[in-house]
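Heads up, the chain below is alone and in the form predicted on its own; it's given as structure tokens.
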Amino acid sequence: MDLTFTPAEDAFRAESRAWLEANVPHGLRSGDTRDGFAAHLEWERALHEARFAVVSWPDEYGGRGATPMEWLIFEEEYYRAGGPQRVTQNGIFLLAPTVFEFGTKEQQDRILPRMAAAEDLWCQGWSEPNAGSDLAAIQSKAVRDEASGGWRLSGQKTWTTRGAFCTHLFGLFRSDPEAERHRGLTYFLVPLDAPGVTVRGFGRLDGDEGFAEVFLDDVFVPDADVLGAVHEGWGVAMVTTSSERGLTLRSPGRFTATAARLIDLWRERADPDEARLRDAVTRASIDAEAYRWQTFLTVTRMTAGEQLGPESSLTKVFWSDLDVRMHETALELLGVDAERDDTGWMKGYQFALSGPIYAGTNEIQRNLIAERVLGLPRR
């Protein structure tokens, strides 16, 4: 792994930093509220106009053709400048890599430019009432409609992040009820304004309203909106989950920026002779840097043609635990002032608590690590 940035990468960092420092908005409401979501969209459309929304995508789809390393550089500069969490992330960071790998040229041309421009807004339809992290247990079904050239979808998706504000959903449906758990699944793309779709929003622990239940009652989806091969959706979905857990959902720039804020907070609030919190801040900073270098290694491997595998579960457990620890340390530094904090630490802590749950619970990830990375037997 070559850790020396090239002149082109240094120039890209300088261009990104200058634009972000001049344009990043501050003080936006949470993107998981309806008003906040609208404000975030305005920001993300400005990103698109400046061709910073999807820097690693080809020019024809709104990107710059940036290398994976340049994407990491942009992410570092984005969070360094205080950029807000992307409300389009489920489409851009999760679905798009899957469309690039499995989508037809027609699907890529139709879906990707509108996604990059924040015109079509995608949410993830994985979880169901009886199938959260156990994705293979989904029960929502797809029945072939040969006469119409498509499928009829029925069932319920839940815990759908920003589902109440999005326009489209991607998800798995059981297309062969006789097949084994991981087989007979098909990956569908569903417009949320299709007849038979009902979206019902509901609130989260922190008071934001960004979750939704999505009910599908005999919803027709044409063959053109099947992503990948029929009955082989599990393999398609693994590309999405590997991207989610291992690289794109939580880039290291987010954590190195939080670690830098934590150090500033320690300097403001801590007794320099108190060892425990000093050590906690030091460990957080080291772990954020370790995650950064590990991600550089991942990008190096991908650039060499390797694919993300089950080891992405290690990454997901690491960053989600790190996020909780950093925010717990910040609240300790704030003491009683944490209750009335308006600088983002309390809000960030409430969100960090969900990290070990979403994108597949850490308990499930540890099982995957044990079985598929370490080769330990199933109990």
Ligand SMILES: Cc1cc2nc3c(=O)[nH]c(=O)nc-3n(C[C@H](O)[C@H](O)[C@H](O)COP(=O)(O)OP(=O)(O)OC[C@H]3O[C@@H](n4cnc5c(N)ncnc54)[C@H](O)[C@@H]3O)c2cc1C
Second form
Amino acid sequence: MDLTFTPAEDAFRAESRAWLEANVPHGLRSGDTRDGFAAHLEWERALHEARFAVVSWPDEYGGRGATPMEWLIFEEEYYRAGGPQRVTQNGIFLLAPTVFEFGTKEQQDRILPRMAAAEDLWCQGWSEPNAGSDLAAIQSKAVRDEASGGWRLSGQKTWTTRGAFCTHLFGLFRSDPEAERHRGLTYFLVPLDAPGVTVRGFGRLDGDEGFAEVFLDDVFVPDADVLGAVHEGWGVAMVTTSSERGLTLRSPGRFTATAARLIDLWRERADPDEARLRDAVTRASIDAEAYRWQTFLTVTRMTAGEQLGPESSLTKVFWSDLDVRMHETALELLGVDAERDDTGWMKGYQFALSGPIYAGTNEIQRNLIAERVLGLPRR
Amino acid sequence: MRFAFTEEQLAFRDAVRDLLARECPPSVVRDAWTNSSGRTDKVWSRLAEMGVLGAALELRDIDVVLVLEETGYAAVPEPVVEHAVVATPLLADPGSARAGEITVVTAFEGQGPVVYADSADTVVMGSEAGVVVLEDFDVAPIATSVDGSRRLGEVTGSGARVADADAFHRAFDRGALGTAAQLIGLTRRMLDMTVAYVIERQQFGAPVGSFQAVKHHLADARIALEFARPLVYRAAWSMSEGESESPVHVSMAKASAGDAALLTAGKALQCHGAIGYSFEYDLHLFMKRAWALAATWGDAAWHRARVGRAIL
Ligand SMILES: Cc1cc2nc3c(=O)[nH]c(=O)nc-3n(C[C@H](O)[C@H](O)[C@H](O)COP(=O)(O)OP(=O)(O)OC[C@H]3O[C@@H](n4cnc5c(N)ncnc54)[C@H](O)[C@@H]3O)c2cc1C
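Having seen the form predicted on its own, can you show the form predicted together with the ligand?
Next comes the full complex, this chain leading.
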């Protein structure tokens, strides 16, 4: 065991910190609004030019081959410097690991560099009006078009984050209507400007128009845009969803940074003798540290070649509950000012409340923990 | 950064785990509740043979933290943390303590009542005034512990001052860290017992572990364990390296481990139903140890307050 960072890790941290401190933009509008999204893209492209957009990817795709530990360090520095939520994250953190694992070389070469450069912007098309937690209930269809060497997609996706601002969608479609639920699904990559696609943006809880419905009406997709094997999309998608729950989307940097802001707020606002809030702030900081150290433990295991599986469900419940608790504590500290929208905390609270819902609700994650981690019987 | 134990550390843990599985099953813990000392017949000497009682003399906290976790898993009814981790490094001549020929317990400010004082040969007292070793002392039994093996007493006596306030603080942190490690072991034990039980127990024609309400209780316990454990290991590393922030790290560990154990005790009992509420059934041995250890060497509120003073 050696819990000190190596000289290389320290150097990487120093380089990242210096660049981020000099370049991170402040006061951008929410990336879930149209003009906010445009401003975020400028920032994402600046990140890419400095080769900080995808630090863990190989050099040839715009990365720097950073180790998982260095990636975590970068994330800590990113959020420490006040960097905004990445609007490209669904592509970079969810689709990309799947493309690295299942994509052909041609797909990797075509998709990854444009994704890193924020030229192609990817959104995630799993959910449908009648397929939320029960993802295997999806009804959107893929019908074979042998003559044209591809597939014709029809159906509706919904709650698609930033779907109205993105250029591409990845998602699951039912390619074999005869097969059992989890079988007969195929993972497709779909350009949103293809004929037959209609995208309708709609508001989220906080009023930002960051959701979209995507309607597909006989949309042609060539074989080259199938990711993984035909009818075996479920297994491919599981790689994407475990990235979402696990480390890649929710690196600890975000939570340690929120905990630090909570401490600042406590210093500004609190009556130092008020024991309950004092305890709540301390508890949040300890939990953020726990998340950080649990992550280092996990990354060490990954680096040693261990495959991580259902543990990502533990992580997902922990970070999402922690995020809600931290924001609740902040609103209590703000007292009569809690309702104001200029502190950032109410906005953050509304976003935090989505954590226990998306990426598989926490109820579903608890089922998975019980069955896959603890080995309890299924019903 | 590499957050993993060495082969040697894991091998030491495995050896102690095997020993305790053999020598300290629940029946032995249960016997300790009713015998004269609250302790076992031979676990103490076996632990001495394995080098556990003298571990703090040669090894670092990071080398023994996993072993202490195992003593928690088995709910060993012996003053392992007090003797092996806190007291022996403070003795001028620790030879007979290392060999398990004598038992040394601790009367530390902040620890709470002195455990196993009436079977102790030496008492090490610690306070802001420094550390004092007592060979000659009186023990007044006080209230009994919720954990029937933990004999509680109050110690009076005088002796020679052997170390200063700094040493007291470091030793106190060892006590808190060692107890946190035991709490992690207890949490694992209660969770293991409960998982095994809910798979076996049938109601409505199905294992109760297939019901979602039961699953969610146990998932929450598993999450608490998952995130407390790294804080304990990190604190052990921090103590080993003499990091200036190690007291804060220890407090984070003790608070989280105590919370995880208390949560798991509650979930374990609920998922067992009335059998878990039966004195004849073993679960309570572990729950009660968890309640006792969560309170001793600073409870979660005390440790969070210490973290708060450092970070707020
Ligand atoms: C902010 C946000 C962003 C999102 N972004 C995307 C996106 O980009 N792409 C995308 O495809 N989807 C996205 N989603 C949708 C998300 O994946 C779904 O909301 C989620 O899978 C839950 O489905 P549902 O909303 O239909 O809830 P339902 O499945 O209808 O669940 C309703 C309630 O019932 C509970 N429940 C359901 N089944 C069970 C069960 N078996 N056991 C116990 N409880 C159960 C749930 O936990 C929940 O409490 C997003 C959602 C949010 C909130």
